Structure formats: C-alpha cells, structure tokens
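A single chain comes next, written as structure tokens; it is the form predicted on its own.
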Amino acid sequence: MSNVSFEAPRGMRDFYPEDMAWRNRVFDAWRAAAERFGFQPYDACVVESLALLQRKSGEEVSEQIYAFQDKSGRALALRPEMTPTLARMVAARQSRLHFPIKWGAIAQCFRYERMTRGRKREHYQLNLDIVGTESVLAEAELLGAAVQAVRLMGLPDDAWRIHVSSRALLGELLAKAGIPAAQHPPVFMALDKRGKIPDEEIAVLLAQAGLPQDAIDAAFRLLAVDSLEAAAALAGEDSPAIADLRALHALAERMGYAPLLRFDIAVIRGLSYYTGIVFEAFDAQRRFRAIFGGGRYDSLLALVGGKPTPAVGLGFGDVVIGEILRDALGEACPVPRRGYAVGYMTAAERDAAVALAARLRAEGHPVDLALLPQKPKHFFSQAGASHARHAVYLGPDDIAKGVAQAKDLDTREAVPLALA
C-alpha cells in the first residue's frame, strides 16, 4: 500500500466539498437555464459502441477516444462527446417522436488529450439539442439558454463573447475561390487548427489534402474577412448562409443578447458533421479555450442510420467556465447561507437537539446536527465556517426554559426558538 498514489489519475478529478460548491454553481445554472427554455432532460450510458464513434474517423477526436474491449470482445469506448449518442437515441425511436424535440443532458465525457489550463481528460458538459427543424430560431434558442446559464452563474456580460460563423458560408466562399466541395472537409479540419499550430503547418496539411498553392493562399485570405458585411460582399446578397446569420442576429436582438455576438469567420469547429451556423464562446481576453460551442448538424442522423433530419446542438463544458468563474468571483465559491447548525453542551441535551433537528428538517430546512457535545466557542466557530444561516446551541438552561436562541450568523442577531 505504500506505493499507492493519493492523486487522481492524470487528467481526472476529485471533487472535495469546496470543489463541489463550484460544480453545483455551474450545474444548478445549467439545469435552471435548460428548464426555462423548455429542454426535456435525458441521459445515456457513458460507454458507447466504438463503431458509432468512429463514424467520424480521421478527426482529432477519434485519436483521443478511451477505447477498450469487454470480456466478450466487443469494441467499446468511453464517450468523448454526447452528440453521436443523442443521434443514436433519436434514430432508435425516430418514428415515435414528435418533432421538433428539445433535449438537454449533463454528461460526463472522456478524451485522452494534451492538458492545459481549462482542459482535462474528463469533464462534464451541458448538451442542448433541438432536432427536427431548419428554423434559425433553434440556434437562437440554444444560444439564449447558454447566455441564461452564464448569467445565472454570475459572470457579467462584458467578461465574454459569442463568436459566430457558418460552415455553409465558408463553403460558399471556398467554392468561389476555386476549391471544390470534395476538398472542403479537410480544409475545414486544417483551418480549425489555426491558433493551435503555426500557419506553416496548416499550409502543409492543406497541401496534403491536395490543394495547390494558389488555393492555399485563397483559403488563408478568407480568414482575414472581419465582418459579416465583408463576407456578404464576397458571397453575394443572395447567399442563404448570409441570410441565416442576419436572421440569427435579429432574433438575438429580440431575446436580449445581441451585444454578445461577434461575427468570426475563423470559427469552424473541428467535427465534420457541422453543416450550417457554428459558434464558440470565449472570455473577453481569449485566455482560455472555448467556454461552449456548437452548431447545426443536419446530416448526422442519416450518418448513424436514421432518417435525414435537421438538428442543431451545443456543448458547454464545466472546466473552462470553472476557471473563469474563479478568476472573476474569487477562489472560494460564494455560497448563500441556508438552514441551521444545531449543537449541544452535554450528552443530557442531545435528545432535545435531535428532536429540534428533526422538526426543522420536517419543515424543509437543511440542518447540520453536531454529532458530539461541544463547548460553545468550538460549536460557533464550526457553525460560522459552515453554510448554515442560523446557529442553535442547547445548554441546560435552554432545556429548562423550553426555548433556545437561533443566532443569525450574518447579522449576529438572535431570535427565540421554541423547543416543543
């Protein structure tokens, strides 16, 4: 046993109570936002068929899968993302579902990847998906829910931005630059690495995909387009992709989060199944990887064997937002005080303390009941460090009177509390 490490496996996490305070802050905001926007909760097994995940072979995520064989020789994997699982579940009941559907899940995902600040090998993420409509209102609803979640977490709007682009728009512009549609997927994958590897290495990847030098130069020039107006001038005002991006911005105006949106043609998303509008949110200083990201994936249901069905989805991880919240709000997570701490002086007061705790809990209050007799100083010190709002300490005089004092740990005021 002397050789056993007390550390979690590399890239994995333990959650001590102080860590759970941050996690609960994020999860509570996710659940509240999803509920407000009408997303139905669902869940799925964390182990998936490797074949399902390898439908997107050749992508970076395929190289990061935790894969294994079970005792029957089946090729399985820990899910690296939730979208293929969602597609599988929808395809399994496609004829019985009433579309469009809005589903949401908090999923644990695993990827064997290089770790940096804000990047682990396991993480939780909120997945929101709308399946069964081509309307841009679906993208607007997804982003509205994500904005609601970030605001509920307490991060101010000036601390972050949502960068929006369109795979369809970039496809139109690549075609106008003379790059055929068959070469668009490897171009998307290569350009998505910009900022992660040097441009020289991206140029090599584009050349390996079969692009001549003039086409490589044209692809890089497109990434210099810095506004939707400039993109529209290249694509033409009759571009369906431009129309969708403008419709999204108009809807965001009505929903109250348009100031957060930024057109950014460099947002591509590395997964090949994206087909239309794509987006990624970043902190204002771009110190971290994306807070959340997603987009439209109208072909994925057919890819896993279902009927072609339009869909749009979003993944919002807990690691990056946790780092940003700590920087913005302080290392200790602010947790509102609730309920009672109940203590007692000697064993003679224990039964009364137990009865009081039971009554308060029956009334719906959280109660932290001391397990042993304590001196007053020790009890109030522990209660002050807890999340309790009120502290009640029972001594012989309180029992004799049938009344204790409930001390407010914020205001220090005490009010009488009957023991019977």
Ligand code: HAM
Second form
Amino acid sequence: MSNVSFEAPRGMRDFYPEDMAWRNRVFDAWRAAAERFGFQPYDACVVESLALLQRKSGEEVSEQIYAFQDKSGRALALRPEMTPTLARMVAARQSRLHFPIKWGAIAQCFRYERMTRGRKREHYQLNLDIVGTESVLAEAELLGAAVQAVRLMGLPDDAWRIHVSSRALLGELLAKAGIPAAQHPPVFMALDKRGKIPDEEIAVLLAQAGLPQDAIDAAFRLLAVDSLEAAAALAGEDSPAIADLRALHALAERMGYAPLLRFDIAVIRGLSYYTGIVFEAFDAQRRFRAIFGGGRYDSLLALVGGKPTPAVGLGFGDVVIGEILRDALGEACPVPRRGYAVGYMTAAERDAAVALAARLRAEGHPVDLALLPQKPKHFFSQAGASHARHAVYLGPDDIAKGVAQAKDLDTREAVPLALA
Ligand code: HAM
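Please give the other form, namely the form predicted in complex with this ligand, since only the form predicted on its own has been shown so far.
Following is the full complex, with the preceding chain placed first.
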C-alpha cells in the first residue's frame, strides 16, 4: 500500500475549499437564474440503464459512456447527459403533468473524453428544459435564464456570445439542394464535426451517408452562408425556420440580450435528437469549447415511450465557464465577506467567546470560533485571510468592561459589541 499513489482518476476532480468557492459562485448563479425564470427543481440518480442512454446515430457521446454491469448482470451506466433521464421522467407521468413544464437540475455527468482545457471526464451541468410547447418564447426564456446566470457570475457581455442556428433551417436548405430528408440525420452528425476533423474526413462521412459528390459540395457551400438574410434568401421568405429565428431575435431584443446573439449556420450540435433551433455559447476569442449548448428536440419523448411532445432545453457546464471566470476575475474567487471571526487571548476568556459565538449564530450570523487561545497578531492575520466580515478578539479588559470591539476587516473600523 505504501508505494501506491492515490490520486483522483484522470479527468475526475477534487474540490478543495478554494475550488468550492468557484463552484459555489457558478452553482449559486445557476440556481438564482433558474428560480428567477420560474424553473422547478428536479433530480435523478447518476446511474441509468445503458439502453436509455445509448443511441445508434454516430454521436460522440454514445461512444464516451462509462458503462458497467451490476452484480445481477444489469447493463448500467453513469449518465453522460441529463436529457434522456428527463424525457424518461416526463414520459412516466405524462398524463398527470400540466404542460408546459419548466424543470431545472444541476446534474453531474460523466463522459470518457479526450481531455482538453475545459473538458473533463466528469462535470456538472445546469439543465433547463421546457416541455410541452412549440412557442419560440420557450427558446427565448431558456436563453434569457442562461444569460442571467452568466451575468450573475460577473462575466461582462462583451466576453462571450451565443451562436444560434436551426436544424429545421439546415434541413430546408439541404432539401433545396436535393438531399432527401432521410439523409439529413447522418449529414447533421457529419457536418457537426467541422473544425474537429479535416473536411476531407467529413466528405468521407457524407459519402458513407449516401451523398453523391455534387450534394457533398452543396452541403459544404451551405456552411459558408454567413447571415440570416443570406439564409432567408436561399430558404425563401415563407420559411418557417427563418420566421422562428427572427421571432427569437425580436424576443431577445425585448428581454435585453439580443446583442449577444450571432446567427451561425455551422452550429448543428453533436446530439442526434435536436429538431429545430439550436444554439451554443462561446467565449469571444473562441479559446474554449462551448460554455453551454442546447436546442429544440420535438421527437425525444416519443422515443422513450411517451406521447409526441415538443421540448426545448439546454446544458450549461461548470468547467468551461470556470476557466473563463478565472481568466476574467483572477485565480482567487472573489467571495463577499460575511459574519464574524471570534478569538480570545487565554483560556480565561474562552467561555465568554463561546457565549458570544452562540448569540451571534442564534441571530443568524456565520461565526468562525477559534478553537484555541491565540496571540492577537496571529488571530487578526488568520481572520483577514478568512471570509469573515468582522473580527472580535476577547482579552481580559473586554471581559471586565462587558464590551468587545467588532473590527470590520474591509474598512478597519471598529464598533462596540456588548458581551451580555
Ligand atoms: P452538450 O452540448 O453535450 O449538451 O453539453 C452541454 C454542456 O455541458 C457543454 O456546452 C459544456 O459546457 C458541458 N460539457 C459537456 N461535456 C463536457 C465535458 N466532458 N467536460 C466539461 N464540460 C462538458 C447536452 O448534454 C444536452 N443534453 C443539453 C440539453 C439539455 N439539450 C436539451 N436539454
């Protein structure tokens, strides 16, 4: 045993207190934004049946599943994403739920990824989903909630953008280019790999999907369409997909985040179940993979045994945003000072310190009570490095007077604090 090094498995993270400060900043913003936008919390176990999670559609995520057999031989897995679980849970209660529903969860997910900065083998994901409406206001609300979360984390709007497109639009354009609808799913999966693998390999995938050379050329040409106007010119002004994208933009203007949106036809998404508007957020310099991603998936409920039901959702990971926040705000997470640090000079003042801590805690303040007597210098330097707002140090004179000094660790001002 003595020679074995016990490190967290590759790609899995430990969270020391300084890491938890960042994680809490992200989770607190997620929870606050989800609540502000009316999402109801839900949760489920990280272990799922493998059959629910695996899809035979050429998605990367299906190849990255941590799968295992339990002692009864059941084929199980650690979930790589939350959406199949959500779909299963909704389908199981479909006749009792009042649609549309808006549900939110912070879910730990596992993927056997090739690791890069911002990609681990385990991550937490805020999932927000709206099930039971075709209204594009659902997309607008989802994006509004994600924008709210990023703003609460303290990242300025000019540091990131949301790239938006639509699989329905790309489907219309592919059909106009003579590529039949049956071939669209493998074409989406192949085109999504743009930038990750060379174009020649994508061309091979498209040929394997049954596309002749002129259709392959047409598919690549579509990815060069660089504005919604250009896409509208190709799709026709009566295109329902263009109407949805325009409606989303108009709603985003009313909700105050339209400047963050960019039309980007190359956003396709690597998951097979999306059917309509899709989006991915990136840092402005495109140094990282996506901050969050999602879209409309109107067929998934039916695939897990439910009635066909429109749905739209997003997954927002903690890893990429964590890296971006550290770059923008500094290595140490800015945590607002709260509560009290209470110390004392000798064992004789200990009981008074314990009583003071008990009183302050009963009033609702967080209190870090020293476990041993300390010299004042030592106590104040420790309190300064902690997250306490006030430091109270009890010596014999304070006990005699029945009044201590609560020193504000930001302003250095001291205010009297009665001990009784
Ligand atoms: P996804 O794009 O696979 O979508 O993941 C969503 C987000 O999770 C990514 O943008 C990223 O922030 C984070 N993420 C994914 N994989 C990793 C990883 N290996 N390491 C760190 N972060 C990662 C989905 O999972 C969909 N189920 C989202 C969704 C919900 N669509 C509809 N509802």
